[in-house]
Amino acid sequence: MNKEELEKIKKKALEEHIPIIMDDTLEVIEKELKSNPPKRILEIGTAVGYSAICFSEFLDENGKIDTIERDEERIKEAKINIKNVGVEEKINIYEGDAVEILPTLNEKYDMVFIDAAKGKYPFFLQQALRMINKNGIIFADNILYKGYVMSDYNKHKQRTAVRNLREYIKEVSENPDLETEILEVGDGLAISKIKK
């Protein structure tokens, strides 16, 4: 993997205010991946491919990442980035809306990373639970959404996102098959492990 190229991708994304995974969030996930290399990862929300590229380093031999993105400009950029880093063998991009694509997938995944439309997190969770392997792990990024989720914040613009993120937290916390912790890294990370 071309680390220099990866740094360039990160720098450009930050300069252009493209939301990419934060370093401390990535660190937590990488630690998990190192101790338990996944064969298959599903990522909901590719953006410019940065997180998928980072995760690809920890895949089990011949492992694969399926990632979903609907923004055409970002898909173009992600494809270039993935090629430049030299990991195009490992990453497959589904182009389109995750809400439409997810129900058509019937793979099994060891890890699911949710980082797309916040208002759709409960739906993404349902789909992730359908496809996650036993002993699998589901990460949901930005779950605390600038602190709004845990506060009384109620600005109209973010109301739906906040409500659905709270719903997601409630569902993963109350699901008897999941062991969930919410970390205050980055913009909040929910880690749900499937109980053995």
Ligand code: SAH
Given for the second form:
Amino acid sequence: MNKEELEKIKKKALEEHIPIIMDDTLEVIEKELKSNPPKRILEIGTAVGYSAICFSEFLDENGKIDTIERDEERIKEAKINIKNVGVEEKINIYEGDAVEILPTLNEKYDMVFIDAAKGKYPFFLQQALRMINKNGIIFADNILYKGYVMSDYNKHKQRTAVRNLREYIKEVSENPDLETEILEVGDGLAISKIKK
Ligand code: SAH
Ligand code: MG
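Now show the form predicted in complex with this ligand, given that the preceding structure was the form predicted on its own.
The next block holds the full complex; its first chain is the one shown before.
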């Protein structure tokens, strides 16, 4: 992998206010991947490919990532970035709305990374649970959403997102098949390990 190219991608994304994964969040995920290299990863929310490129380094031999993005400009840029870093063999982009694409997928994944429309997190979870392998792991980024999720203030305009993020936390916490931790890294990260 071309690390110099990766740094350029990161810098440009930050300059353009594209919400790429934060360093401390990435660190936590990479630690998990290192100790348990996945063969198949599903990512919901590619943006310009930054997180997928980072994860691709930790794939098991012949492993692959499927990632979903609906924004045409970002898809274009992601394709260029993935090629420039030299990981195009490892990353497949599904182009379109994850709400429509997810129900058509019938694969099994060792890791799912949820990082797209916050109002859809409960739906993304339902789909992730359908496709996750035993001993798999589901991460949800931005789960604390600038602190809104854990505060009682809910009169701002993001209240649908906040309601759905709270619903996500409730579901992963109450699901007996999952062991869940909520970390205050970055914008909040939910980690759910599949027990059975
Ligand atoms: N994972 C990326 C950042 C993703 S930002 C990284 O860390 O590098 C969130 C992305 O999700 C945005 O690019 C947005 O266009 C996309 N998105 C949001 N809702 C979506 C949906 N329903 N289907 C597909 N993509 C979606
Ligand atoms: Mg994010």
